[in-house]
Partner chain sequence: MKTETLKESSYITKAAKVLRAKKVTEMEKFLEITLPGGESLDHEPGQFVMVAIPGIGEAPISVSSSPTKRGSFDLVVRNAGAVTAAMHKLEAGDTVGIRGPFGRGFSTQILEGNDLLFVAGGLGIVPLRSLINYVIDNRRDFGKVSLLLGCKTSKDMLFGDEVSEWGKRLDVNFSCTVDRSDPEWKGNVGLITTLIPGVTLTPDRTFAVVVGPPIMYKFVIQELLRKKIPERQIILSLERHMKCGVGKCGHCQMNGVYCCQEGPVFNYEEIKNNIEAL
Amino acid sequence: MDRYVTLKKTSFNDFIAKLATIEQVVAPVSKGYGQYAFEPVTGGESVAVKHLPTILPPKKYFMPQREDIVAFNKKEHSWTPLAQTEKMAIFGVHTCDLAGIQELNMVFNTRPRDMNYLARKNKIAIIGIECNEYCDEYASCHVMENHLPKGGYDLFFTDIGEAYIVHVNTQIGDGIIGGTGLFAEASDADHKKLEQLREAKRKIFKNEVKVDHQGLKPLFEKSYESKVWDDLDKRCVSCGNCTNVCPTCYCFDMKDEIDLDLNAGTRTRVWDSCQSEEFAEVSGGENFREERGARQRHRYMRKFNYPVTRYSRYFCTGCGRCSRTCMAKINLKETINALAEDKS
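Atomic structure of the above chain by itself (the form predicted in complex with its partner chain):
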């Protein structure tokens, strides 16, 4: 039986403070200039409950920008596989980012499984928050079908006015409710408010592009030779911002770092970007995606085409981060519309 509880907004600061005494809590915090970031918090005052998608998605806790994978020691001729984990609760995860985490789970749970990712994942509690309206004009969560909760959380908060109604989805979530002791069982009136809100959302959230959900994969399948990629080729500056901020980009590099004694060190996994020129270059000098347009096409195909074949799921969450961050104003919605209109 699904359990729903409520938390009065006046108790929210206490909730975060109490949760922070149990384990580390990270939540969106305002960084000024309309920017937000997930950071450790100890009380509710610093939490930006209403926020635009954070600069980096919660992926940074599941697959950090730098992560030691192997410790080596030259003298001892040893390589020791490591996992670095951090127990925490993430508060304030939008439904788009919940989808992003679910998609990363699929990738790293595919055999051969990535034990580093799985070790981290199992130490993180996830508390989602519902978006009652669009974040901004960059979001395309409706066409990606991520504007409503679809699981992937332990607790899920929805703002229903004076209070939050909270879906308790897992035993871990139930433990947080019990451990903080600030929640009441949801009443029929609370449920009614949730229903009304979801009804209102149906009128607010509409397809953001000229293609529907099912039509995206076929559109991209026939778009390999589109001249839209030539346009992106001229505009893209290969900075890799789009892939860094993407909740489902997981490409990485492995780097050896050696201590000053030149004996011990670590193999470290660091984020990489398929947008950088040398990403697909082999040592003989051959580059299999030399053109920026080909690299942008690859990025889009990795969201709208290849993962659907492999995982039956789009790997674009509709969060809009790539468009928000692009210095060359390459806009995901505009790209999709341009492909849909391209008759070449």
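Numbering follows the first chain given and starts at 1. Predicted model only: the values in this text are computed from it and were never measured. If you superpose the two forms and keep the largest set of C-alpha atoms that fall within 1.5 Å, you have the rigid core. Compared with the form predicted on its own:
- Residue 110 is not among the residues whose C-alpha shifts by 2 Å or more between the two forms once the rigid core is aligned; its shift stays under 2 Å.
- Here residue 217 does not count as shifted, since its C-alpha moves by less than 2 Å between the two forms after the core is aligned.
- Taking the rigid core as fixed, one finds a CA shift for residue 78 of 2 Å or more between the two forms.
Show the same protein again, this time as the form predicted on its own rather than the form predicted in complex with its partner chain.
We keep it simple here and write out only the one chain, dropping partners and molecules.
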């Protein structure tokens, strides 16, 4: 499945409304003060088609912040899975977040597979949208090679003026096109506009740091003892914002909540953060990353070093969320540049 169709912008509201009659639709909506969030919508009027990366990435629908995994009852000898697999379409996923979902798919599809995650993923249709220019000064999508679409979606919208040209990438996407009945086959003129837009983007998007894509892993391999981590140690407040908003952070904790009679209870998965002081603490009180700088270093290594060895991909998508939300104003691009300049 690989074809292009177009949707007139005057029909966009109808598209969202019709899709919402088929399945639940979530899309970015404005929360004020330049903030956006993915929320359920029933029409296109409230959708922020052009938006900064949302406060939380669409990861929250694939791996909820709090998820009941199983209920158990000793008296009944029961163990009941509680995974929810509601059918859903996510509209307005930027290319950086598409990359994040692809990377989570790799993690949770590695043995032992996470069946809750995979069951939910198989119920979610992904509709991407292209950024024709930088979101803001925090984005680093070019150096991460995520400024252009590289798959991971069912449909992908690109603004070409009075209409959107839409890449139909899967049978699920083709079903959405047929089910809504608002699309026309793309013409040669539409394809020409798309080519011109992509050519313009190659001039707009430039390397945002002093290292190219291939040089990131070698940079972090040689920077383990860098003094840059000492600076982050003094600044970081261990709030965990950076990991909570990251599209590819997937650390979690398991909590068992037991009834007072000790016969029944629920096991719940909740997000966790490597930036919390107790995260690397083990029995006896030993903590392998007691210093904040060590925890920051670990976070960066988990984006630019370790996953390349295991998955052959960087796990930073260039979305800029960690820099936007950091209470200590730690900026990812500034950190990379400081490491590149560090001669220690």
